[in-house]
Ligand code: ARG
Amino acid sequence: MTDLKRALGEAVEAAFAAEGLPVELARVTPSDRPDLADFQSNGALAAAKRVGKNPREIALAVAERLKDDPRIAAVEVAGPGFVNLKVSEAALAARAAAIAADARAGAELVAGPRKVLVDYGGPNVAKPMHVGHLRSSIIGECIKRLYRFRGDEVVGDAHFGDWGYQMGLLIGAVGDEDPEIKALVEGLNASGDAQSAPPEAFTRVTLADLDRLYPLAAARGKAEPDYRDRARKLTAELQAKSAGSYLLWRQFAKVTQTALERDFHALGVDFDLWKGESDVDPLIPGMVADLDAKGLLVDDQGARIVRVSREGDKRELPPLLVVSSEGSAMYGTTDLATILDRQQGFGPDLVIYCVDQRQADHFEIVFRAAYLAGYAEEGQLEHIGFGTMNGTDGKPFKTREGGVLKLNDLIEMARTKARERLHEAGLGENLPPEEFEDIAGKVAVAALKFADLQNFRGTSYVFDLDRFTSFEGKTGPYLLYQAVRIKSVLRKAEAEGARGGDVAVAEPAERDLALTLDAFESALAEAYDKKAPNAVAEHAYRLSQSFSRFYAACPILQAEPDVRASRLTLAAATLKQLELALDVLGVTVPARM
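Could the structure of this chain by itself be given in the form predicted alone?
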């Protein structure tokens, strides 16, 4: 099922070809002046430079070849050579009817589906998630859903940070605070079994303890060489699965996972794989030996590195540190082993890393090492970075006290504000308390997700909870309200025995809605190609606006039977497409408000 933009593009290409002009210039885009035309082609201007002709003469010749196309109600040449196209009512009605009848509401599948793995979330064991994890979780979840919706086989991986230097810091810090735990760790390290049950004393350690201790330990690690060296040795002991360190680490992981599952679930984020750095630890010795055998490992001041800089680099990239001077695997080592693990376990055609833009150099280093080692092909690994979520002061979002805001606290803030907004709007007042709470949760998630996804991922944005939870303007709650409004209209129609029927497009608001419905496939294709969910968010907002204008200008239930049937079909098609778009964004529409 071809969208109108593509169909008209093919018609213009045929006209260019018939005139002996380069068909790659025959591009059709939505009109800059929708009051004059639906679509336009500016290719005559570029073609004129190629063939040395007057652009207006070229445009007139192209227009002459298009004038009898039944899909085109009018074709006009404007200015120096712009070809303006207005779609016929019959073509618009046929396209809208096809979208209404299609389970995917006009969305197509990719021609060659791939196996794609999306690495996002990236929480660290022993630390609660904070607002810095919000963008990775929201954008990564949307990319996973988008690629899956387009027909790819997609796996989402949380990729926990659970095996590095920070674990050594915390093992030491917990032991310093609790001498009994310290003695147990040391005793088990000397003679214990890493598969035995953890001592009861270890269960005293809570996530709150770890959250409190980590900043203190990290600061000491930076300031005190001896403290840092001890943490590195404890990290090496953990990675060697010394019983005490390993069993205490398992307690860290247990209390963290409980909180992670709560926060991810509240955001509507889920993973197919809940793997961490620890899962690839068994691969590291063999991988190090393989890198050595391939001549890639270089000894450097007691450490072992892989040099990844290339001739022609504008700046020299640091090497990948594979084995530290203390003998422990590093952050980049586990990332490299994870690439190998994914190749062996899933065999992805593409791995997308949805991680903060500030990690760009790290991933470039790891990717180059993977290409050198033959663990991936050039271009198979892609880092899609994102900017920061800032407060109204333009600085990274903080608490009023200046600390990092925990993600769970932000979610609760959004829920509280959603309840207030619902009460202000007089929505949900007569619903059971459980349903009202469910709706408030959906409104909060819609506010958080749409606030983020409406921006191109590479940019930073200002987070304003008051504005983003409004039911007016370009917000997630506004989109939910429009979808629920359509559901209400369709329920009333069903109660009255009214049904959808053949589509007729006559009124300007009907034309606008049909054209907006047609644009869904283009928005999805752009989002997919550029890995930019904002294209889908923008389409969902424009569709909601278009339906709002249609609803105001074109009475549905009060119209005479044939017109009512047509408008009910348009309303049902809008709801289906809007819900699909919102589902790609990770937003769920309630049944009512």
Given for the second form:
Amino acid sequence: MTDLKRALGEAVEAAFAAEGLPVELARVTPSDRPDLADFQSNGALAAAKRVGKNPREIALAVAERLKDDPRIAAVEVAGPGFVNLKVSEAALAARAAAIAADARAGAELVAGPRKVLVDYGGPNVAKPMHVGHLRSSIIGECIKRLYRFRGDEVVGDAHFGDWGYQMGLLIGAVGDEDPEIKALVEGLNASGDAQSAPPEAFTRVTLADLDRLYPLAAARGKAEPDYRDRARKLTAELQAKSAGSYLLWRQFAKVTQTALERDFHALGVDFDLWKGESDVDPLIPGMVADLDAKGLLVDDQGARIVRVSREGDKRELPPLLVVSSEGSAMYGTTDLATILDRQQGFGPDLVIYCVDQRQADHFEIVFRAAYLAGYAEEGQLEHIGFGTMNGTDGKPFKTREGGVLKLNDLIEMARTKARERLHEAGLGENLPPEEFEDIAGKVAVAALKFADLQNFRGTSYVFDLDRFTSFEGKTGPYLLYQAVRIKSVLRKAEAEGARGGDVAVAEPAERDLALTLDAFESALAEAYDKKAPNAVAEHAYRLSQSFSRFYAACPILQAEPDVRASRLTLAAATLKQLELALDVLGVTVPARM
Ligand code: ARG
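Give me the form predicted in complex with the ligand now, not the form predicted alone.
First the chain shown before, then all remaining chains and molecules of the complex.
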């Protein structure tokens, strides 16, 4: 089932071919003047330049070839040579009916499905999350859903940061505070089994302890060289799987992961895999030997590095630090080993790293090293970066206390605001309290996610919960409200025994709605190709607006039976498509509000 935009594009291509014109110029786009036409092709202008003819003449010849196409009600040449197309009522009605009958609401599947791994979220043990993690989670979740919806086989991996220097800092800090734990760690490190059950005392360590200790330890590590050296030593001990350090670390990872999984879930972010940097540790010795054998490893002041700069680089790219002078694996080391691990496990055709733009160099370095070592093929690894979510001061958002963001607090803040907004709008108030709470949660998530995803990911935006949670304007809650409204119309119809039926699109608002429904496929294709969720967000918004105009102009339940049946089908198709689009964005619609 082809969308109208593509079908007409093919018709214009055929006309170009018949005129001996370059077909690749025969592009069809939605009309700039929806009052005059539905679609337009500007190809005659470029073609005229190419073949040295008058553009209007070319446009007229193309139009002549299109005018008998039954899908086209009118074709006109405007201005210097634009071809304006109006779709016939029959073609538009047929397309709307097909969308209504299709479980995917007119969305195509990709021709050659791929195996895609999305690396996103990237939270760390104990280190608090910042807005970069939030955006990575929201955008990554959407990319995962979008690719899956297009038919790819997709796995989302949190790539938990659990193997770095912060672990040594924490092992030291926890031991300083609790001498019993310190003694146990030292004893087990001297003679113990990393596979054995952890001592009871280790299970005393809570996430609150880590949250409290980490900032202090991080600050001391910066200020005091001795403290830093000890943390490095402790990190190396952990990475050598010394039993005491290892078992204590497992407790850190466990308490952090449990809390994070709960908070991510509340945000509608669920990873298929929750693998950590530590999981690839066993691959590192073999990888280092392999890099060495391939002649890629260079000694550099006691450390071992891979040089990745290329001729023609505009600026000097630092090398990949594989083994530090203390003998530790670094952030890039685990990333390189993870490429191998994923190759052996899942075998992805494409790995998308959805991580803060500030890590662009890091990924460029890792990718180049992977290509040099033959661990991946050029183009198989892709970093998609994004800007930051800022406070009103224009700097990355911080809490009122100036601290970094806690996912749980952010969601709570959004929920509180959502409750307020629901009360203001008089929504959900007569519903049972648990249902009201569930709705508030959905409104909060919709607000946060839509505010993020409606921007092209490269741009930064300002955190403004008041605006995000409003039921008016371009917001998540507005979209939920529209979807719920359609649900309620459909419920009422059902109660009255009214059913959907053949589609007709006579009224301008009906035409507009059918054309908007048709545009779902191209919005998805654009989002997929450019890895730009905002195209789907934009479509969801336009669809809601279009429905709103339709609903105002075209009575449904009060209409004549035939008209009512047609409009009910249009409403049901809209709801299905809107819910699918929102699902791709990671947003769930409540049954009512
Ligand atoms: N844990 C990292 C951080 O907080 C993000 C991980 C991103 N993914 C990756 N494969 N490096 O910065």
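What we label the rigid core is the largest C-alpha set whose atoms superpose within 1.5 Å from one form to the other. All values reported here derive from a predicted model rather than from experimental measurement. Positions refer to the first chain, counted from 1.
Core-aligned CA deviation for Arg310 between these two forms: less than 2 Å. Superposition on the rigid core between these two forms places the CA atom of Gly428 less than 2 Å from its counterpart.
After superposing the rigid core, the Cα of Asp335 is displaced by less than 2 Å between these two forms.
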